[in-house]
Amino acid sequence: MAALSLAARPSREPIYLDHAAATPLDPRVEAAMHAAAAVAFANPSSPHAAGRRARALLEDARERILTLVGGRTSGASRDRLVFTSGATEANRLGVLGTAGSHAGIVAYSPRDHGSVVTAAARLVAAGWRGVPLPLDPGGGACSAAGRLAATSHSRPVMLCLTPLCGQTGIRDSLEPLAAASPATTPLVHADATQAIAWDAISFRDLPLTSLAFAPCKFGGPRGIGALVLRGDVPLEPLADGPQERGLRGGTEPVALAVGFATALELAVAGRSEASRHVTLLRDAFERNVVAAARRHGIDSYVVGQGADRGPHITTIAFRGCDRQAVVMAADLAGLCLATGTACASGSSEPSAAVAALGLPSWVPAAAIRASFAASITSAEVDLAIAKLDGVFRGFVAGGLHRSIDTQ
């Protein structure tokens, strides 16, 4: 620990860049949650007048988020949208509550989050069969989705998949899934939470049985989250409760919904710019990282350069650097990093999607993630720069960093 201490002072605020992970509460989103709060403070079961106040609100804050994905908000095949604690929940939730009775194959991949990898597991431990999608050389897991699709099945078929991938930033289209055809359409769970914010999904074109997402990752608040469900898809509660339509227990937090809703109304409405001013950020900050370490004799490698990526993460690896150390020192340096997704950042295995990508052998023990907000500035990701530029020097001057022959 002593050596980390050659990297530079931590200065009074911390660059942030990890938004992947959490973002900062808009100060939009707050006070439309406070405004929430001061009339719909009542419980949106209760059958009094403040009572129906507060699920008026909740159910203008689930119809407006459903439309903004996409969802079929009117006739027979009226798409759903349930209130979760949070994306876990939603995609455990659309895994496990739409298996069914009997027992058939589930396919997840090394992109997936723990909590489908989980709940995938969960499925197996109670009789489905696992298959591990392999990961095509752009990073993708659909092409394997698609041919695993389009073969016929005696048993149901479930698909976890994963658009937009929070440990490397590569995309997957969902385009191969239209080999299924109709006698052999699979259970199609996807985890949009990096997507939603960056992507234009309409539910109700994609191949999805289920949507799951969570406004903590575009300015929206914590304890919330959504699992939209195709309409003719049947859906078994985790937990029996009396709330979200007998799916789930505890009162509905109608200024969270409120909050939710805004966020993504926001993020919507600032796509097209925010996207381009975060691509411009972000390759600003590969190119001069990658420069920085070249000037200490450090090797790097970005993960996915060439791929299509979502504009706001990116993943480096620091030939001879262990990635925990980096980003310890980066943090006493004041520059908050990542290892990967927040759920396994302590872990001691690298990222997943990382190792399965085929690459050097040195990559994956040696990656770090930096994420990007609308809200980052291009002064601040040069002092992000000069820190990370502070970190290479302490690592070549403390011994921290080693040799590596081996690919």
Ligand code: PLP
The other form holds:
Amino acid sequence: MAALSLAARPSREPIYLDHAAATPLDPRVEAAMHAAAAVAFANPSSPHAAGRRARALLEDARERILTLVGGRTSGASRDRLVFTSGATEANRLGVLGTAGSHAGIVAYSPRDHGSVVTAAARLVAAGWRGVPLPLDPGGGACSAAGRLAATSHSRPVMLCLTPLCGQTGIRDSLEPLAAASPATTPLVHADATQAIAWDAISFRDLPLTSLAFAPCKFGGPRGIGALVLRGDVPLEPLADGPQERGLRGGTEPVALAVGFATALELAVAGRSEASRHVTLLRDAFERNVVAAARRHGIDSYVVGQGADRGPHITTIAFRGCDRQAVVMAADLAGLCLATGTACASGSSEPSAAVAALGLPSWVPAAAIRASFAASITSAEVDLAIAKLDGVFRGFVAGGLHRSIDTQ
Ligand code: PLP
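The form predicted together with the ligand is what I want next, because the block you gave corresponds to the form predicted alone; please supply it.
Now the complete complex, all chains and molecules, led by this one.
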């Protein structure tokens, strides 16, 4: 399938640099969904011909996605894929649904999305011991998770990991975990929502029991996500029902599943080209926004600049500038940015993922996130910089750039 066209085209207003929260629907995905909706409108559980046609498309989409993420698609230990409403539900199902009835240890880190942390908190409320994993100097949590798995004899042990952090873009290699000889076989849930479009993940080759992701982060529809589950791991459904082989109730959205499979195929086929393009855009954005801030006498800090990062996310702090005020001023100027993950955007607390990196205290308070996709052009990045230049000018003129702790 052809990779997304990167041809120059006129820039759009507002400039949208919040693709880690949601990406526009790719027109090729939209076309595939329309085609599926036209022929597979029936309930896939209905035994008649129309239902069977919907079922066939649903199972085909499931198989395509499972194959693309390296799931075992045949044999007795065949992996399963449960369609959910999004990554939030997939994370909850992965953590809570596989936990079983005996309380053990649940480990999580500040890299994890709120949905993982709240699922872990549910286990703690049910009597599990919560172990917050410290981040290593590179910003990852897998080394600490590997050490915990190697030394913990209590069971069960549930490790929650995030291969690509949705706030900072910093990657975390799962290799230390594979290398550790676990004292007990841990349950390992990975939230690959930000990683899956950019990094090849082979479920069968990783020491994972469950994997969550959703297509609205890579040109696919919203309202659907997936949990991939190792074949031999029991899952307790959170929403009972006969659908999804009893693992999740509710009539399956066939057209969304087809859009999901199409979007993932496009992301995988265009991955190298998109990564190159987006890395160049991100680097240019970082360079030019830091220079623009400096022209106005404002220091900047690019979080994780020396670390192994995914291409599409940057988090930058502008010293003395309140992050929410910057995002609001940018919005008024026609530029969509974020302070962090969309579900935490109402929070007055700085991002835990940034705060845990041990950076100067002004950084978390002043950190904003910009995130990119292959559909963005360098002209749009230039326009974004011009808008931020205006924001900094306004901050300095209004004395707003000293609005927070500058220690
Ligand atoms: N996990 C990560 C790492 C995310 O970045 C997000 C959303 O931004 C989610 C989970 C939640 O995804 P959804 O919006 O599909 O529920």
